[in-house]
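Next up: a single chain in structure tokens, the form predicted alone.
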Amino acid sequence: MMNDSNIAMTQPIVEIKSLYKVFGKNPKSVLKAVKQGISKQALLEQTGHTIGLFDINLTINRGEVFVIMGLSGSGKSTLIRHFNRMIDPTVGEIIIDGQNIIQLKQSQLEAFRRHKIAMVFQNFGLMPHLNILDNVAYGLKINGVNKTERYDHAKRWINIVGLEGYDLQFPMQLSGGQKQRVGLARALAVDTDILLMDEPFSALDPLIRREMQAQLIELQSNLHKTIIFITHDLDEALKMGDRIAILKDGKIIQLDTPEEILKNPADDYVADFVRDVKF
């Protein structure tokens, strides 16, 4: 786990209530059948609709590293995109800092994305025509921070993530690990309350991936950000998470601490994941 066990995390910053996501031409027309338990395959065959998420209920505490884990098609990337409303639910509530963000108008949503939540992407998401300094400072520029202040702040984060001296390099000149450090610096520079990380290290080779995990753990020990971390890798989930939600076919199968998941898997599906883990 990333945080010490004696850190009490009792302040929810995120609440997801009875959230469903159905993909198709008229999702609400099939919602009753979904809630009654029609299978994903049957719904697709009968209606052409697909169940993305099924009755998701969870809370995420302030300062917690919350891992959402699952195999391809489990719904984990669909779920994380609900936190910043890149995807809207078919039905359900998304409450962040006491505010139901489903009710936000477009201008309010844009402000929410700028100031409350930042994202680190699997494919880095850097702008190739900008140098590293301008990439890291980009969010600050959008937020109206003056040039001197945003560059000073961006340089600080570039140094913190271990890229001192790379300010004027361009993304194409960097390795995969270095690009991801730039992405992390850019997200941290805007100082949002919540950091979304969608399989941020999966494109990296194993050695660099371990280095990035270690760096994030070190940063988190000082920052205590609320981090929502997506992965398909159990070892990474166990290493990074204070709590882990395991998804399968859009449903949460188990939500617990790493220790409890290892000791008391909820069903055979979870047991298969943890079978070879030594503890």
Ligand SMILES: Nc1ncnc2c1ncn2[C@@H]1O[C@H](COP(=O)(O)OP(=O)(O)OP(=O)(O)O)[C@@H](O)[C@H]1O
Second form
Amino acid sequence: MMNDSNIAMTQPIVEIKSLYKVFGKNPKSVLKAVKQGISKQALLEQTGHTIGLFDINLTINRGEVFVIMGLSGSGKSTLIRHFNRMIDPTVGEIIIDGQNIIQLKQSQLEAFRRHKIAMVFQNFGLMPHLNILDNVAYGLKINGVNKTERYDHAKRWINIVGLEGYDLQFPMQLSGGQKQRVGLARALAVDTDILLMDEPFSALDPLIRREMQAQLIELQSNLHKTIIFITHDLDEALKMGDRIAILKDGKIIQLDTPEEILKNPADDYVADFVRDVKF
Ligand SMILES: Nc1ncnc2c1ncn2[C@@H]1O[C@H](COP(=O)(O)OP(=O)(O)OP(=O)(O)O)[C@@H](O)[C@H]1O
Ligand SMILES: [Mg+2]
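Okay, that one was the form predicted alone. Can I see the form predicted in complex with the ligand too?
The complete assembly is shown below, putting the previous chain first.
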């Protein structure tokens, strides 16, 4: 049934069209062979180029948790890095909030990165010489928010992620789970529409990992951000994702809801993942 929240959910915020990424000396020179279907291995052996992404087409809706899943080397990080133009495609379109980000000039790109997209990293990416408060307030400082306001705001997020009292500690004094709470608070403090999370919980113990998953789900039920979440773990993908894109060798093998993926795995690769599901 369509109600207001369904309508809000189905507005696209990210659109990727016919995107290819080839790594190597002269990617454009091998693009034709890539499009004709040469295998990743043959291309590498014959030309020294690597297929990172192959004909990616997807739409991510405002407010959804979109999971990108696949084994190591399948292209997850390469794909997510296109969303804030940390890398440029060999060909293809990336439209975010109606804006073709390939066409942005340097100053526009910097503004886009500061205000549209925040990122949470697998290895936390905290600044070791800054205390927790300054780590969380960092993005706000870059965005020109004054000291009183950014500290107030940062403290609020530190409390929300469960780190009350840790303001003046340094990253090295925190456990892995606590560090990632700081990473999450820092990303949320800048209040962007889109949150990119590249295997944010992979470095954590199983128990802490489940706690962090639960916390993110709970936060999201109030925030309704667009979250693009990478994992190589199907359990995590099924738990977190409204939809899941499964990548293999740079191609999307299946893009579906968790239920559909469990019920109708697109091929043996997906079926192998599904066989190992623990719940
Ligand atoms: N800068 C680069 N130069 C050359 N090849 C690259 C580069 N970055 C990625 N690749 C290749 O692109 C493919 C996809 O890599 P990517 O890092 O996106 O995988 P991933 O799914 O994130 O893997 P992981 O789970 O290990 O993080 C791999 O074959 C990789 O070797
Ligand atoms: Mg990766």
